[in-house]
Every structure is written in structure tokens, then in C-alpha cells.
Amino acid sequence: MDDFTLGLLTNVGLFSFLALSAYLLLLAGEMSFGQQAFFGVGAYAGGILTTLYGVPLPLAALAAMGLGALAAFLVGLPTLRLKGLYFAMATLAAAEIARLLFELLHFQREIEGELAGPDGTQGFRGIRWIFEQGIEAQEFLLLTYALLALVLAALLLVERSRLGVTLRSVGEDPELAAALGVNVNRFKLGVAASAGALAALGGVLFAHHNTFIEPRNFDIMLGVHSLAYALIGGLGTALGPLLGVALDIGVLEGSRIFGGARMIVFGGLVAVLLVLRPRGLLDEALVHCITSRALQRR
């Protein structure tokens, strides 16, 4: 496999993460626009404790998602208030508060005779914990891969469970969920809490995969396709995020040819598939077709 195939497919899986962040508000029926802020608190958290205090990784990915769990829950307490678009403006602007702190961290120490750590506008660099246990870049694909796999399976299962089935309820007609008994207000901060550590795990994975970060790395184009991977896949089911990543790459890549009218061309392509599938290609409505015939069969 040639490196630009394997830092593509690397890509579609550590931007899947951030996918399925952006999902799990829209079934909650909350469409946010900050969740890189919270894929970045994961980058930075998770790049400090590996490279200044030598955290091991997996150790460093669990403080991470607990950090993006925390911020969050913290920025939902009062934005969750809002609703529709109120809700969407106000994840922004607490997105890019988030990146403008991250242009005013200066926390560096001397790492064998050199200056590490998070360095402003700057950005952060020598973030090599992988290259230090000699962990080749396919091994890390498999290693994301891996992850983003027991991720995917867990959120089917919860699909599945009366947990999933309140949080469908929740996102389309939440006046009728709290009739029937449900904590509105309180579910919908679980789940932007939930949200913020798959986003904040992606966002471990993708500084160890670059070793090099920037605040830029999380502006609000981040957060413009991290919604759109989830409204291009699908809100029928946790598949549709990936399909909605891999399109959304791949398009981007394959549109090269129209050189700096690329994203116009691609922005016409996503309007158009909106406007024909509002609620992605693999909707509920398909997702049930596709269930009900497999069930058929057997």
C-alpha cells in the first residue's frame, strides 16, 4: 500500500470519530457545529501528557475523552437551553473560543535538551509517542481501525437497546419523550458528553498520526464536515457517518481536477444529495427496508 492510500484511509477513520460525535447529537435532534472543539481539547490533552510527562497512550486517550466528556458537559449546560439554530450559533461560538484558547496555550518544557509542548499560533510539534515504540504507519491504521470498530459496535448495540430507542424518541418529538417520563434536559447532556469523548478519542488518534498540531487544525470547516459526514451517510443508522466520511473524502479528493473551483463543485454535489435525501443515504426509511427484506430471507 502506497503512503498516500494509507494516509488516505487513515484519515476516513480518525475523522469517523468526529462523525459519529455530530451523529449521536443530530439523533438527539441537537445539530451542533463545535464538536472540533472538543476533537481538539482531545489532540492537545492527549499530545501533552504523551510528550512532556510520558503518559503511555492508552492511558493518555482515557484522560482525553474524559477531558472532552468534561468540556462537553460544560458547554451543553447552558447551550442545550437553546434550541434549532440558537443551539447550532452557540456550539460555533463556543467552538471558536476553544480554538482561540488554544492559540494562547504556551505550555512547553525542555525534552531532551529541546523545547516540547503546545506553543500558540505556533502549534505543537514532535508529538512522536508512535514513532518512539517503533509503531509503523500501517500498524496504526489497524490500530484506529480497531478502535473505531468496538466503537461502531457498541453504538449498534445501543441502537438496539430501549436506551437507543429513548434517544430517537428524544430527537423527534422530545415534548412526548418527557410526557412518557424522560429527563430531557438531562439526556441530552449525557449525550453531548458522550459526543465530546468519541470526538476527543479522534482527536488523540489524529495527533499522534500528524505529530504536529495547529489551533487552525480546528476551525469551522472541521465542524462544517463533521455535520455533513453524518447528513451525507445517514441518520438511519451508526453505518452512515462512515459512508458519509468516505464520500466526503473522497469526493473532496476526486474533485481535485477542478482545481480552486474544487469546492464549489463539491458543495453543489452535497446541496443537491441533501435536497434529494434530507436525511442522508442510509435513512431510517432505507435502513428499515433493507432489515424487514433481510429478515424475509431468513
Given for the second form:
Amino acid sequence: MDDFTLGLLTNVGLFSFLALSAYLLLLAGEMSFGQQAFFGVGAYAGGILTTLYGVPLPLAALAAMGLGALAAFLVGLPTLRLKGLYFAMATLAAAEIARLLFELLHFQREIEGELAGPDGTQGFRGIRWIFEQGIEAQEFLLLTYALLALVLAALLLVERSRLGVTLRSVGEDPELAAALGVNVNRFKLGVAASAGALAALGGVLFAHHNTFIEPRNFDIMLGVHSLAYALIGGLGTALGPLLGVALDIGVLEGSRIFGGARMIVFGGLVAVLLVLRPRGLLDEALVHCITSRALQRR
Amino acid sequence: MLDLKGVARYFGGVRAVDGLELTVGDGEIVALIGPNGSGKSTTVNLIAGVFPLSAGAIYFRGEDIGGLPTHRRLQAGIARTFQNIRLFGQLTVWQNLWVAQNALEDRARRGFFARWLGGRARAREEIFQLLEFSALAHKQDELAANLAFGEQRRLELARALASKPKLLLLDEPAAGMNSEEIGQLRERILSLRQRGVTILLIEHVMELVMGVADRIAVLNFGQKIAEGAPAEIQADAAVRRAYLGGEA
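Can you return the structure of this protein in the form predicted in complex with the partner chain rather than the form predicted alone?
Below is the entire complex, every chain and molecule, led by the chain shown above.
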């Protein structure tokens, strides 16, 4: 496999975590434009732990996920009181605040004769844990997809459970869900925290794959894309957002022949798709149709 | 079972419900009737906790529930249906009932150990019984959005029952039904009473009200203008003027 394909495939895997993060909140009926902030929190926290403190990556990833969940919980506390567009705006504002905080973050130490650590707008260089451990790019790709498969399996199980059905019910009509005995506020906070942890996991892997991160990585475009992944792929199943990432990155790479106009082409395609299928390619109706056919055959 | 003491709700200057006193005894079926805009649905929303009281108090089984949020009132044993059908259209019939099992005892048996000690099997069994009761067993895997109107009404009732309520608030359950369907609904309501469910019924369809209610309270402009047995209400002059359309 050449480096380009390898990098592309790894990116598809990495951004899938972010896509699933946005997807979880969309299922709960909330459109967050701020999931990139938790991706960033994970990237910075994981990078600092492995690079400056020599913490092994698995432990650093767990800690970063915890921090991502905590950050998402704290952001959710005030913002989840808002509805619809106002929630979207508030999460966008929170994410921009997070990005500006990354720009202010100077926390460097001398590691083996060189300064390492976040240096504000200059970014954070030398996150080299996987190279120091002698992990090959292909192995990292496998690791990413193994973790993704694990997360996906867990999500698919949850979706079939009562918890998953409750999640969809809260998304469809929160007032009705409350009238049926669901503590909607607490439920949504739990969803937001889980989504924050997922995004942070993606962020840790992203930081270690790239070895260099900077605040610009976590800007609004990343948040828009994470929503697009889920909305293009479909909200009927957790496989939807993954399809969305593959399509999104695939189309973007494929449309390089359009040169500078490719974002226009891409935006047009997304708009057309969302008019035709507002809940994505794999939407609830299609998924229900497929699963009930599969059941009949059995 | 249920005691409303001077219950009031103002929307700006409008007194939607104004000093309402109403008692519903254990196992009773009480109907609340009145012209459009007389405050019937507002009363249901106040009991269910959709919005807060402007004045007064609501006692449920002796406890003041006026300050409890909606989901806590359901857990305490108050379930409701809606005037305009509200279902989770993207969920199946089965799932609509599944998510509604939120009574305190249901929550207890979803604990880690209780779940494996037959809690799950019992939950399934209860859903099957509700599907039978509502004549929806053949539709259990259909999306709720694809059901016919009458089926949606039956599913709404079944969903309200899924939380094993002690008090059931029915907000115009017969709206849009034909005579045959109203007959079936009457049978269902009467059989619920036999199982010990207390019912507060809001309804315009007199055919249903007169057939099931033990007692009728009449609202007009947010105030109670009469209360009594069905025969007394039919004979009441004030009620006829306000509502039933007599000349008296």
C-alpha cells in the first residue's frame, strides 16, 4: 500500500469517530456544531500525556476520553437547555472558545534536549509516541480500525437495546418522551458526554497519526464536516456515518480534477442529497425496510 | 386518588383554568366536559405537568405533586393520551410500547441483576398483553407512522397503559372515531376500570361520556359550572345553556 492510500484510509478511520460523535447527538435531536472541540481536547490531552509525561498511549487515550466526556458534559449543562438553532449556535460558540484557548495554550518542556509541547498558534510538534514504539503506519491503521470496529459493535448493540430506542424517541419528540417518564435533560447530558468521549478518542489517534497538531485543525469546517458525515450517510444506523465519511472524503479526493472549484461541486452535491434524502442515505425507513425483510426470510 | 384544590392557570391575561376544584376517587371514571376553550385540555396538561400551576395545588394519592417534573409524575402513576395523536412515527409499534415502560417497578427491574432474573421476560410479556388488548398484535413490527388512524389511537392508549398507571388521563380519545370504534373504546375503558385504573376523561362525544362516566364535571370559561351523575347533568339548565345546546 502506498503512503497516500494509507494516509487516506487512516483519515477515514479517524474522522469516523467524529462522525459517530455527531451522529449520537443527532439521534438525540441535537445538531451540534461543536464536536470538533472535543476532538481537539482529546488531541491535546493525549499528545501532552504521551509526549511530555511519557504515559503509554492506551492510558493517555482513556484519560483523554474522560476529559472529553467531562468537557462535553460541562458544555452541555448550559447549552442543552437551548433548542434547535440556538443549541447549534451555542455549541459553535463553545467550540470557537475552545479553539482560542488552544491558541493561548503554551505549555512546553524540554524533552531530550528539545522543547516539546503546545506552543499557541505555532501548534504542538513532535507527538512521536507511535514512532518511538516502532509502530508502523500499517499497524496504526489496523489499530485505528480495530478500535473503530469495537466502538461500532458497541453502538450497534446499544441501538438494538431499549436505551437506543429511548435515544431515538427523545430525538423524535422530547416532550412526549418526558410524558412517558424519560428524564430528558439527564438523558441528553449522558449522550453529550458519550459523544464527547468518542470525539476525544478520535482526537488522540489523530494527534498521534499526524505528530503535529495546531488550533486551526479544530476549526468550524471540521464541525460542519462531522455533521455532514452523519447527515449524508444516514441516521438509520451507526453504519450511516461511516458511509458518510467514506463518501465525503472519497468525493473530495475524487473531485480534485475540478481544482479550486471542488468545494463548490462538493457543496452542491451535499445540498442535492439532503433535499432528496433529508435523513441521509441509510435513513430510518430504509433500515427498517431492510431489517424487516431480513427477519421475514429467517 | 386525585384532588385539585383551587387550580388555576393564566396565560397572560387569559384565565384558562380559574380556581378549579375537582376530586376523582379510587377506581372512578370522571368525565370533564365543556365547550371548546373552556380549559379541559389545560387541566390535563396541568395534572401531567406540561406547564406549572399559576395557583392552587394538585394532590395525587395524598401527595402534593404540583412541583414535580413531567417524567416524575408518570413514574408516580399518572399516564395520559393526547388530543392530537402523538406517537414516535419512526419507531415500530413494539418499540413505542417498549420505551413507555417507565413505571417505578419497571425501572427497578432493569437493574443489572433483576434484568437477568426474568425482568426482561416479564417486560416482553406485558407488551404482548397490551398488543392483544389493543388488537395490534399483527402490527407489532410496523412503523407507527404507517398505521391507520384508528390503530394509532389504539396504540396511544396502549402506550399510556404500558407504564401501569393508577390514574389515566384521556384527552378526547374518541375524536374522529366512528360509532363502531366508539363502542370498542367504551368496552376498553370499562375493562380498564375493572382492573382498577382510575380515569379522568375529557370528551366531546356524549355517546361515550354518558356510557362510561360515573360522574361528570362541566367546565365553562375555566370554571366548574356543574357536577353530578350523567342523568343530573343532562337535566341541568346551566349546562344546557352553556354546552348541550338546549333552550332552557
